[in-house]
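What follows is one chain in C-alpha cells, specifically the form predicted alone.
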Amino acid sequence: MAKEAVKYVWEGAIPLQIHLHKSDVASHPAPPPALVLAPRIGYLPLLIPLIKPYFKDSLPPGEDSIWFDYKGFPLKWYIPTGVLFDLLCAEPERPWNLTIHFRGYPSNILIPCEGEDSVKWNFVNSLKEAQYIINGNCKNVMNMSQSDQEDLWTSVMNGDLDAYTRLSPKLKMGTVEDEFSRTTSLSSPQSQQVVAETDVAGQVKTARIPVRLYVRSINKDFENLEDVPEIDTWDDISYLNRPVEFLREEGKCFTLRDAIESLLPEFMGDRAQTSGEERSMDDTEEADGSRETGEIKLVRIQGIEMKLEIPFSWVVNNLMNPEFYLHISVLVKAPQR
C-alpha cells in the first residue's frame, strides 16, 4: 500500500499550457501555446529544454534569464511545481495556463536562476537541511560519492523511482512507524526518512519531521473554491520552514491536525474552525471567538485535499518529496479584527 502511494506521488503530473509573453514574440502570427506535462515533484526551470525549442523561431535575438508567471504573478522557481499549483489554484485549473518570459527577469521578486545547476543546488541544499533536522547532522549527504549524488539527482529529474529507491537508503534517514497500517514498508524510499527516539520495544516516541508550510491568507469570506480571489503578491503567502515534533502517546494517534496545530496554533485552538466541520450550539454562541481565530479552508498535499484526522505518520511515509521535505499548502480565511 505504502509503495503504491509513493508511486502515485512520483507519477503525479500537471498538464501545462505555456504561452509566450507578447513582449517576446518576434513572429507573425504569434505561436500557439506549448502543451507540456509537468511532474509534480519537478521544478519549472527543468521544463525549459522542452519548451525553448518550441518557441525558438518566434524569439527576438538575445535573452535574459527565463522565468514563468501565472496571470502576471511571477513564480518562484525553487518551489516544486506541484506545490505551486496547489497553492495558487484553489480550484484546480487544467490545463494550467502559464506564461514564459525570455527577458525582463523580475530580480526584485525572484532570486537568480541559472537553469538546471541552480535547481540541483537547491535540491541538494534542501536534502542537507532535511538530514540535519532528522539526524542532527548532514554527514551522510556530504559523504555521498559524487557519482551517487549525481545519480540521485538524475533519478529525481527523470522521475525514476526505482533508481531513487536504490540510492536513497545510503542517506540513512531512519524510520517512522506508520500508525495507519502499523507496519512500515521497507521497500518504500520514504520509509527511510525519520530518525526517532524509541523505547525498549522499539516503538516510536518522538521524531523531527522536515516540513515546509505555505499559508495563503484570504481576507474576504468565500463559500466555494472558485470564489477565491486571484493572488497579487507573495506577501499574501506566509512560508514556514520548521520541523514538526512527532509525538507519540500511548493510546493516542498523532494526526495531521496535531502537526498543523504545532505550526499554526493561532488557527488550530479550541475555538478555531476548519471548513466543513459541523458546529454545536455552544460553538455558535462563541461565533465571535471563532472568527477571531480564523478558519482553515483547505489543506492540500501532493494535490490531495487532506482530512485533518489522518495519521501524520501515513502522510510522512507516503507524501514526502524526494528531498525528504513534506510540503503542505494551507488556505486560510484570515481573522477578522
Contents of the next structure:
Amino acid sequence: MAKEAVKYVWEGAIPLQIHLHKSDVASHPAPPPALVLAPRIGYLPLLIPLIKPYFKDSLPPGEDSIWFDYKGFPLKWYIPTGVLFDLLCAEPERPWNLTIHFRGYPSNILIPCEGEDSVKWNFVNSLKEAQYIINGNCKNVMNMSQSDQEDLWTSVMNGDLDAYTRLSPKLKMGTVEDEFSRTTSLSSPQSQQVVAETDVAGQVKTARIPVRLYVRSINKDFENLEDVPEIDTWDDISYLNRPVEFLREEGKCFTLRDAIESLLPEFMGDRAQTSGEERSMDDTEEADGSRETGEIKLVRIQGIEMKLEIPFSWVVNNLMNPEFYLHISVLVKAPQR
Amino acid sequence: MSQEEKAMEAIKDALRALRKRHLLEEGAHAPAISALSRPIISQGSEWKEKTEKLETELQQCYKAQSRLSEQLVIEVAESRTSKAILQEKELLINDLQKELTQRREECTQIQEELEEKTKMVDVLIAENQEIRSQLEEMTGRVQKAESENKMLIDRWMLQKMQDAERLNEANDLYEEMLAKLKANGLETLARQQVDGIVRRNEDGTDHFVESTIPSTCGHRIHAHEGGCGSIIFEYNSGTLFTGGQDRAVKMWDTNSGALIKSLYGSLGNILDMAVTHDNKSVIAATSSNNLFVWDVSSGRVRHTLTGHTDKVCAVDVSKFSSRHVVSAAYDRTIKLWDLHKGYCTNTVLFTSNCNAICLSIDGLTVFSGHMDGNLRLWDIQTGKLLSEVAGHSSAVTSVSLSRNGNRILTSGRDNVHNVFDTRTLEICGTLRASGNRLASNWSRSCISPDDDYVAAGSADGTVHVWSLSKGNIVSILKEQTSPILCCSWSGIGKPLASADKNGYVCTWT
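Target state, the form predicted together with the partner chain; input state, the form predicted alone:
Below is the whole assembly, all chains and molecules, this chain first.
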C-alpha cells in the first residue's frame, strides 16, 4: 500500500487547458487552447515543448520568453505544478485554465527561466538543501556522478518511478522510520529491501524533515471553497522553508497536526474545535481569538486533504516530492485587520 | 479508537483520497488529451520527417545548383571565346569574300584578255601562213627572176659582143669611108673652090671658113667690173657677148671694139652663156640659181628659168631647134628647158657636179663634163645616161663641140685637153703645155671653126693655141696679166676672144 501511494503520487497529473494570450496572437483565427496533462511533481517550463507546437504558427516574430499566468496572476515556475494547482485553485478546476505568454516576461515578479536547465538546477539545489537538512551535509549529492545526476533528473522529468527508485538510494538519504509503511509493504519483497535499507541507513530518533509550506491568506471569510476569491498578488502567499523536527516519542505518534503546529503556531486556532481537547484547554483565548488570528481552512498535500491524525511519517515517506521535500499548501483566512 | 487505529484510518482515508483524485484528474483527462495530442504528435513527427526529407532534397538541389552554376560559368566563358572566334572568323570570311570577288574579277579580266590574245594569235597565225605562202611565191618568183636575169645578162653580153663586133665592123667601114672621103674631099675641094661662091650662100650647109692662127691682139676691152666669166660669139658673126660678175651681159663689136648693147636683169654673176642659132636670144646661167633669156633686139628679159636650187654654171641651147635649153647647176642636176613653154621639161640627177655642158648637133644628146673627170652622155628625151667616159683625172672644166659635131673638146683641171670622137668616144688627141694651167673649174676652151685649132687660156694670162692635126702648140698669146677664164673663137674664123679675171677681153687675130 505504500508503494501504491507513491505510485499515485508519481502518476498524478493535472489537465491543463493552455490559452495563448491574445496579445501574442498573430494569426487569424486565434488558435484553440492546448490541452496537456501536467505531472504534479513536474514544473511548468518542462511543458513548453509540448505546448509550443500548438501555438508556434500564431506567434508574432521575435524571441520567446515564456511564462504562464492563472487569471492574470503570473505563476512562479520553480514551484511544482501540483503545488500551484492546490494553492491557487481552492475549488479544483479541471481542466485548469492557464494562459501562456510568449512575450513580455514580468521580470519584476518572476525570476528568469532559461528552460529545462534552470529547472534542473533548481531541482538539484533543492536536493542538496534537503540532504543538508536530513544528513547535516550534502556530500552524497555532490559525490554523485554527473551521469547519475542526469539520469535522476531524467527519471523525474519522465515520471519514471522505477528508475528513480533505483537511483535514489545512491543519495543515502536518511528516512524516517515508518512502521506503517513497513507493515503495508510486506507483500512486496522489493519494498522490503528498500525499507531494510532505510533502516540500515539511518534510524534516528530525532529527524529533521525538509518541508516547504505555502500559506495563502484570504481576506474574506468563506464557507464554500467556490466562494474563495481569486488571488491577485503573491504577497498573499507566504512561503516557509522550515524543517520539521520529527520527535519520536514512545507510544506517541507524530501526526500531521503536530507538524503543522510546529510550523504555524499562530494558526493553531484551526480545527481546534473539531479535535484536540488539549488545544481547547490550552487556549480558549486562542479559539476565540481565532477569528482575529486567522483560521486554517485547508491543508492540501499532493492534491488531497486528509485527517490531521494521519501519522506524519507516513505522509513524509509517501507524499514527498522527488527532491525529498514535502510541499504543503495551506489556505488560511487572514486575520481581520 | 486507539491512535494506531486512527492512524490507519487516516492512512486509508488518504489513500482513498488519492484514488479519487486520480480518477478525477489524470484518470478522466489523460485518455482524452492523449487522443487529442496523438494526431498532433504524429503529425508533428510526420512534419518532421517531411521537413527532413525536404531539407535533404534542398541540400541536394543546392549541390546540384552549385555544380550547374559552375558548369554554366565554364560554358559562358567557352561561349564567349567561341563568339569571339566566330566574329574573327566572320571578319575573315568577309575579307576572304572580298578577296574572292576581286580575284574573280581579275580572273574574268584575264580570261577576256586571254580570249583576245588567242584571237589575235589565230589571226596572226593565219597572217603568218599567208605571208609564208606569199614568201614561197616570192622566192619562187625571185628564183625565176634570177634565172631570167641571168638569161638576160647572158643575152645582153651576147648583144654587146655583137655590138662591139658591129662597131668594129663600122670602124673598119668608117676608116674605109674616111679614106674614100679623103679621096673625095680633094675632089669636092676642087669643086668647091670652083663654085665656092655659089655654095657659100646656101644656108644649112657647113660654113667652112678657114681659121687663121691668131697672133696679134686686136682690142683690149674692159668689159666688166670684176671678172668676166663667159664670152660667146654670135653665130657667124663677129659680135661678142660677154657676161661678167657685175651681172650684166654686154654686146661688143669686135671689129671696132665698141659696146653695142647691154643686157640687164640678171640677179647674179653670169657664169655661162648660150646664143640661139638664130642669134635672137641670149641665155645666161647665173649664180642666182636662175637662167635669164634676153631678147637681143629688144634687150628685155624674155624668160626667167627657175628651178635650180644652186648656182647654174653651164648652159647650152640646141642648134637644131633653138627651143631646147639644157643647163647644169651645182645641185647635181641637168635641167632641160623648153623656151616656148618657159619651164623645165626634164631633170637629170647624178652624183658628181657638172661643170660644162654641150648639146650635140642634132640636139638629142647632152655632153656633160663632171667634177669627177668623167664625160657623160645623156639622152635628152628620156634623160637616161647613154655612156660615160673617164676623160680626166680631175675635174672637167670645159666641153665644147666641134663645128661638125664629130669632135668634142674637154679640158680638165689636170691641165690636159682631150679631143674625143663623139660617136665612138675614143680619144683622138691629147693636148698639153707646160705653161698651161687652168685657172678655175669653169675655164672654157674652144675649137676653131675649121676644127683644127684649139685655144685655151691659162692662169698666167696667156692663151695657148694647138693644132689638132699636128698636135703641137702653134701660138702662145701673151697680153693679159690676170688668169684667163674663157676663150671663144668666132664662127667666121677670126677673131679669137679671151676674157680674164679682171674683166678685160682681148681679141686676137
